[in-house]
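Here's a solo chain for you in structure tokens, the form predicted alone.
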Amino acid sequence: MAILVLPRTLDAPVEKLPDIGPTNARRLEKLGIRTIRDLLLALPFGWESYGGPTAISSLSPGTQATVVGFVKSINAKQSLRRRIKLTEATIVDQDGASLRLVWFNMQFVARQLHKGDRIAVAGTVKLSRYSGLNMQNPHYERLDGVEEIQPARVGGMMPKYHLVDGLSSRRIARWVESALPLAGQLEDLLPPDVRERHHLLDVGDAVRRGHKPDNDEDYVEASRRMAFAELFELQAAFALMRNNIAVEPATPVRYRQEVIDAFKAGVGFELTTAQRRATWDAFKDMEGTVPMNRLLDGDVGSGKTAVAAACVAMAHGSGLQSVVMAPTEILARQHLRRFRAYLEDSFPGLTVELLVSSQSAPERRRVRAAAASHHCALVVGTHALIEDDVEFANLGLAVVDEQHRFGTRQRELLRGKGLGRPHFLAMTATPIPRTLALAVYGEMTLSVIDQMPPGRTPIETEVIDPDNRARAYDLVRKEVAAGRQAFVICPLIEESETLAARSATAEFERLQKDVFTDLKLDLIHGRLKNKEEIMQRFVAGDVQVLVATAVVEVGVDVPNATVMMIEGADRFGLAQLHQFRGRVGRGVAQGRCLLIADDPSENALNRLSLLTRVRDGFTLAEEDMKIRGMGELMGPRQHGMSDVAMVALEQPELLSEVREEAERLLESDPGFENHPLLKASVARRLELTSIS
């Protein structure tokens, strides 16, 4: 029998740990976990407390509990009404009381458990008038037949880790446990005097207590220490970046009243107070030699593009060129139309060009030549803008839309297209609470457009019971019959053995075969290489119903789409759902957003009902943080911060303390030369995340 030897280094790939292997290593990599160090530093974002095994007769609805019993019956089936694949089982405890179990979209459970098996299950107890007490999608563990054997992996305090398809918190907890002996090797990037001033644990102790706490206090202390260290690293990076940006001067853009007068006369609508405030913020920044480095945060449809266009006009008035980079070709072409409409008629000689990879080689050469010779004032494009052969004669302003979609290196390449350092304006359509924005984008100044232009019709939002899904289908049919289009959003790409959620692939096939047999459907998700082509067909009206994952969350403008039907709505954050519904109702027709929950529990429905009452994205983002936690607002590993750091932002004074500590250290040790571990961590963070 082979003996598994624990790797001796924290930088070893996670697949070197027992029972991980290449497939699970790839899954962990999607969570940003590549090495054993990454695994140890990724603390759970919460805990579920199920307690020890209890008798079925003592269970009460709404509580979390652990039950041990024997499998009386188990079988995989498909529900007749909703055609959902599921596994049903009944267990009986030693007192003869029975409990019904059901696992949705997890038919493999019937292959793992058998009649007569002694098992432990942990989950939320529910009461049905048809089947009595039951648990849906409970954790389970098969036990030896001996009654003295108690569950080791389910029940008690169970950690909750971020997951992707194919992973479970139980599996991650098992891998973490095998790696914990290496926690003592973790280096501490916090200077000793900082730890002492703030009474913080050392990193090894914090990791051990964070993954396997003896009590709630252990986890709180571990989280506080890890949060402080992560925020300290972030603020150290921001302090360094602010210093570096100030060193390389920009060309000042003098404010000209005649430019803004011409711009306002040409856009054809009155700017909102919030737009005027954001525009003035940018103009003041651009007048200085320290390059503007501003984040423009506004809800879907709040008018960020008009603010950016005003900045382009002002840069043009000083003889400077501008560039606007978007993450997708569809969004770039959308910007091309808007910038041309806002600028070209109002400013003779101000030409707007497009540069994307799908253009013909001669067309790309023509646009590059126009940019290099200053025969155009603005180039709008995608990643094609940062290729080596793209040059500008006198670039003074760089704008990045949906800036979190680009990494640090990509944005620096765009900034590097200027002779000096151009002024920089980043835009995001994800409403972010101010505290969170200052932490995640702390090297940038912030402008918030928290006001919508008048005249836009609010989207009608409705929560629909899963049993009434046919009504949602009828609404889709009605809109399509009127010549309009619809989205159907699913949480997953493919069916999962660990998550009971609808997958886009399976739902597309089912809708095409059984529901919308006479309509034109298509499927889009992140793994497809022809996403742009599919979206172009949808924009053109060749597709009536588009089944999609979260890939359509931002940057999609289809004025003819009026219905957004979201399956598994309870699996998305409120802010993300708000982004989805912002994709419809962008034309003259009324938009509708239909929310269908996988888990129609009272808590889930109460949370979703907020969307029916609250239309403001910033308010919803605040509510999302209260309900789901800071980390859930922007998605795991996409915000460059762990959950414990995000939760710490509920204490604004902590962020201020951390920032002071980072600036104090930078002042005494410019470049962090005397703190090599911190210096390396800052460099790694700036390279691997999209925080700046």
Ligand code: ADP
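Numbering follows the first chain given and starts at 1. Here the structure is a predicted model, which means the values were calculated and not measured. Note that the rigid core is defined as the largest set of C-alphas that superpose within 1.5 Å between two forms. Compared with the form predicted together with the named molecule:
Fitting the two forms on the rigid core leaves the C-alpha of residue 520 displaced by under 2 angstroms between the two forms. Here residue 233 counts as shifted, since its C-alpha moves by at least 2 Å between the two forms after the core is aligned. For residue 385, the Cα coordinates differ by under 2 angstroms between the two forms after the core has been superposed.
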Second form
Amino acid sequence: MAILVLPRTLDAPVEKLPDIGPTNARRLEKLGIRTIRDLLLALPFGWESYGGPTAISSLSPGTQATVVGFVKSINAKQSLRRRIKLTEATIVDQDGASLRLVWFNMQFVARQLHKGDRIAVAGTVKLSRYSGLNMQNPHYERLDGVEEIQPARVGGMMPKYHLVDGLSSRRIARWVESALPLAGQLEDLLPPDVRERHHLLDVGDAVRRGHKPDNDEDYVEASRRMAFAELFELQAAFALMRNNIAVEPATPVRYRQEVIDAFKAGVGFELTTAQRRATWDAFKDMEGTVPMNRLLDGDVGSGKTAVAAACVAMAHGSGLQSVVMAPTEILARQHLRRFRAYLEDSFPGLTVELLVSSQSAPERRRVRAAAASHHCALVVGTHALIEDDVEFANLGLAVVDEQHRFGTRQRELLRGKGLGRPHFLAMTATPIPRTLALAVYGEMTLSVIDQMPPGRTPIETEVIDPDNRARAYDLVRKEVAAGRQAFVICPLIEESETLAARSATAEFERLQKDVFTDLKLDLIHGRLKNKEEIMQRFVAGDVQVLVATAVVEVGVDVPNATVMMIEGADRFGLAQLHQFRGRVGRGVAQGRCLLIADDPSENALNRLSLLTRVRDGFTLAEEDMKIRGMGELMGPRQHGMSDVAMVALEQPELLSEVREEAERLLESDPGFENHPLLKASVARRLELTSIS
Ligand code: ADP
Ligand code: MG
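Moving on from the form predicted alone, kindly provide the form predicted together with the named molecule as a structure.
In what comes next, the whole complex appears, and the chain from above leads the way.
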């Protein structure tokens, strides 16, 4: 008798499982699955529910069903009209009722199933005039003749796994099944008391039920457990980060009313309530020796800069320097002008300098010397700020704008310029639901600016049918004729930046040649080295229409740009579209945003029409979450979380429970010394730059 060699370890590569060769292993690797453990931990993201076997006579069109019957006929043929290969079959159930089956481009079915076979099929029931009741591309399983045998793999609840070309959910389910005996060996990261308090399955149970549930409840319980554990791990990492940050003290910034009075007098407008609240949050943080670590989240144009400027002023009042880092030179220069305008008049000793790599060497040397000798209170700049030779005499506050554009290391380098740890303020213009922010940026505290300065005319947003594109072009032309400028955003191409660049280039050439022949056009995409120069030309007004890919964040104020046309708008998230449109109408003139949808389905149009009615980015992010799910709100790799965790975040209570537990554990076991599994996983997470 042959000895069955079972893979003994969870850490073995998936190839150790039967029927997974190198090719399939490579496919699984694309899904992040390398070991048997990875395979077990990757629960299905959803289910098809076909129910148990049903008599053909009681099928109703439009539902999903399982049917058991005998194959009466089966044959493969070429479709006449299209180049499609069809496999057609008829099955008859025990009552003598028949059901037609058709598979497209799956000729192997005719080799696997034969006349007289007893089979089970599961699929969506359809009714057509020509073939009566039928199923297209149903799942199937041969039942080897005997009446009593019930389908094991088809019907009931069938898992949906993430796939790449060459894989099917059924194949993955088979591999998982062969790995399930090892589920009992999975280590549980969740401490038993946490599991008890929250009625969570242990990991082995969750994995078994998550892949092979007996009912909906099983899967719900399994995914709740898996999500909880994942979020727990993440929050444990954040709790540890917060503790680590608190260890190295910051210099407290004492609150001074006279600073605020001077700031108010100089800034030239009344702060909005939201700005005041955020400023107040920051002041309270800065008064302590635990360094501030705050994220300021607010729409484009909501006035985050003024909040940062107030903090800079307060730090200056305590004799501390500040630094502001922005991802591009244009943004840095914009900040330089703003901070000077906000601060220099009211605070005579407060000088603001710029540090970017395009400056001459002597100029950079001068700024470096000023920073190192405390001759300037604020240095604004780009990555040039984190070079080794940049030193500050007494840095008390570090601000990072568009913080998602920087890696953890870069932010750490900036913070490293301080004496001890400077207070830290990160800014982002990506409104996301509070729960998601807490889950993804959990090491920071959050201030939300959910209110726009008064007097801004909201951007008029319109969804335009692709057939009416000419009307959109006319609107663009009209604005340009009135001396304004326009953006044309090309459709999102997620596969590669090269493809996106190519399609934008083609669109640019087409527009120049056929549509805006008499206008000055330019093109900007992620592959171009001289992006800043192009933006500069646009800002200067030398370009009338700027064609851009989605990868290029047009994060600059161009008050003269009044219209933005977005192609393939249905492929973007609402929050992202909202961010785009925030770039027009920043001057006095009315801004317009024209959304062209490739997919004119009712769903797509309904979703886009929200943009015509809703102006607030946070509301849109919430809506987007409801419609498309939390997972779609950020790029897939950006959040580094599994589907079950993202779905779980849709219930805010869960996250606060998780946070509480993580904090409680860290308090009783600083550094997680008594929880080595958790400690190791937290350490791994802290190394990933995708966090924070
Ligand atoms: P963000 O960085 O959040 O996108 P900015 O700080 O660039 O926004 O502010 C956008 C514009 O609104 C700037 O011109 C700024 O001077 C102005 N602004 C900011 N706050 C107010 C306010 N409370 N009242 C009037 N204008 C404001
Ligand atoms: Mg800004």
